[in-house]
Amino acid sequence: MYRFIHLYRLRMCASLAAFLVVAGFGTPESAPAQTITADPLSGKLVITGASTLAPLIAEIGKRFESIYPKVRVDVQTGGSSRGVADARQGLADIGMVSRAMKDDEKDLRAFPVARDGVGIIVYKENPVQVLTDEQVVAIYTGKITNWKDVGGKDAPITVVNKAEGRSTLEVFLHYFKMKNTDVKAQIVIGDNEQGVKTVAGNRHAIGYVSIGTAEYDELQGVPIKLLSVGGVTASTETVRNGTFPISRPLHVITRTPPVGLAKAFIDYAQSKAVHDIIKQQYFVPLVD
């Protein structure tokens, strides 16, 4: 009887050992254990919001996709207000906001990725080289309506303003201490590129856009020029060194603390690995 029990135990031990080997809990020396690795990131990210930030995030998204081929990053514009609304309502995984966050947006998680400035643009051949803050306010409120009154040619000024919900509008109005109802505009535009095209196509127009966008387009031969503000040249460099008076943080935002794919993308967008993209887009990295 004892011999029968002993043999039974030996057989059970052998069976258990075989099970453990098959299950991966142990392997014979002749067969090295397999390394179990997590699946690479995959899925789709929908990112909506600020048109200022969209080209940068789109380029970061392309590089992110090249690292993780199973990921797709869909970037859509519509203004910072859309970015906030879509993030809150769950219509987007990540929102884009090209300004400081407001007090009533503290429920959202904001992650800065770069800085930018807002600059005033006119047609390249406009003889006006500089405007004082008071002159800008007078032009936008309809008190000055002809370029000759600020050192230019005898021609009516076409005032180009941004549409409601655009953070560039909010930053511009805040700096010049105006309300949007005070503005007497002939043309209302949406994104920065539309503003650039409008001024480039109208010799007597004045508008304001992202400095990064304007610098990039100037280098591509678009006939516009940036005017100084407060006596400071409008450029990426003056935004970088903190002397340009109209600058803003560029944020990506989420409704809840990001996890998974969204967190991986935000971490990447905040890393030094994308500083070259940020500079190529004429924005300022947060840390050099």
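Here the structure is a predicted model, which is why all the values come from computation and not from measurement. Positions refer to the first chain, counted from 1. First, how it differs from the form predicted together with its partner chain.
- Treating the motion between these two forms as two rigid parts, with each C-alpha given to the better-fitting one, puts Ala54 and Ala163 in two different parts.
- Of the two rigid parts that make up the chain, the smaller rotates 43° against the larger between these two forms.
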Second form
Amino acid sequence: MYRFIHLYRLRMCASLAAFLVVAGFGTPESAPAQTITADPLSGKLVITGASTLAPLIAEIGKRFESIYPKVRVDVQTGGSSRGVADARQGLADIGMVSRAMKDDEKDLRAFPVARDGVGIIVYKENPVQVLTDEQVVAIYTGKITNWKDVGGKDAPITVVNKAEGRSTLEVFLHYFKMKNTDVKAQIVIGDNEQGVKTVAGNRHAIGYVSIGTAEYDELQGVPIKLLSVGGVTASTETVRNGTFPISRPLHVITRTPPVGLAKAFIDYAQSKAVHDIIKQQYFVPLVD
Amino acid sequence: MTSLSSNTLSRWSTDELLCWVLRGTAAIAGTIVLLIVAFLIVEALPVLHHIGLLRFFTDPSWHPVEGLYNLTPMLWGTLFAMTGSVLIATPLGILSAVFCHYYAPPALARPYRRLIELLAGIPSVVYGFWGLVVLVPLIAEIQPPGPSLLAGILILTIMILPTITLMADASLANVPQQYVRGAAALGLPRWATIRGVVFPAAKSGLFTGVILETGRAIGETMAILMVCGNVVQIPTSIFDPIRTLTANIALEMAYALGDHRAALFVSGLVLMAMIVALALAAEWISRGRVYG
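What does the same protein look like in the form predicted together with its partner chain, given that the last one was the form predicted on its own?
Following is the full complex, with the preceding chain placed first.
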């Protein structure tokens, strides 16, 4: 099978001051597929896996490289299953998995870096306060086409769907157990901001976007409203504590307990120093 | 004598140099086009190899993640949006150039021309944003959902209008003055002069303008992506949302992998084929008739 490998080659120019920081860490022990030179925290870190996580990890990698100029971080995508396979076989130092770990993956060490939540949004003045999962499915498959059937005004529903390949679409379809071929949409959008603007500009629209984006825009006064799902309010808070149902953890994984460079990177990716990057990518940081 | 011969010599070598520089730049321009086509083909090859070209036109739908690759609705979407906007923009553009040249007082014609030039300089994403927040809600009031073929046609019309207007303006300016004066001397009224003398004399420029605006209408991506709704379907009315081939690439490229990604390169190839067809059609129509 032809497997496309997307390569984010990251290299930041050296900053002299960072050499001093490097001295603070111990000598790393050897790990597979990791080239170790005499200097602590130098060499190349290969990270492969989920395309959802790749931009986030690539951004974190860039900042990591600017702190440790002798480090190179290579981020490649290929899906969560590739992340698992590559970490297991030692082809990658770290794997990226954009879902909860499965039972047969207990041999791997998983480290959550962020959570991803998908919220359903409607126009702010839409009288509908809550939709059951069945109603959402019926709306998205074209069985309900008027708001009055779910307690709203007499107006046709504009269904906003995401373009193929987007992780938000994947999470949404997975939760509602739909196939994209079943979805009858009136508008197909690309990124989250476009989704928010589309719903804000159409008072009969329903759409779904990353909760981080929706919450931010709602605070900025954009006329949209996040609907609760299964009785749980949609907010970054409920995504963070895992109670919001349409959400998933984003993991980085290693085969053996991480040491040296991999450990430093994972610690960094889990630290507060990268929370701004996580929010920029519309994910939800884990701890405050 | 010496100075003369060295002069001749130097002129000759300058010509020689210029000739090679021009050959070089021409070769670069040609190679780039060929390289792009070659690149598109190489990237599209894996999926063409797997499933063949035919399935891009016979599959039930476009769901590349589920292995369905029908491009036909998007081909129609591109064609409809292009045709609609060219049909509106061409008469508007040519007539506004005529107005500017033969009817408007100079005090009005100059600022009007500057205004059109300004229109040409606005980035497409601005048009798209304007369409999304102003035009689409307006259309939604008439006939929901709003993002539609109509919105796409209107936005495209505004975007290609300056192209045809400025081209028409330039070609009207190139019509020899003695033609117009001759017509005036014969006592022809203004509109008859324009129709019978100016248009035939300017037709090659007008035709080039139409070709240019059509090319721009096919290639436009960002604004179309924002106002057309991007649903993959053959529209049954102008209020139906559509997706164009360009929007398809821009929308899905960022997250596409494997066959899905290769399928997007096939969209690029189809788009390229459309442009080639347009160029050939222009060549065929103009042969010996417009430029001759």
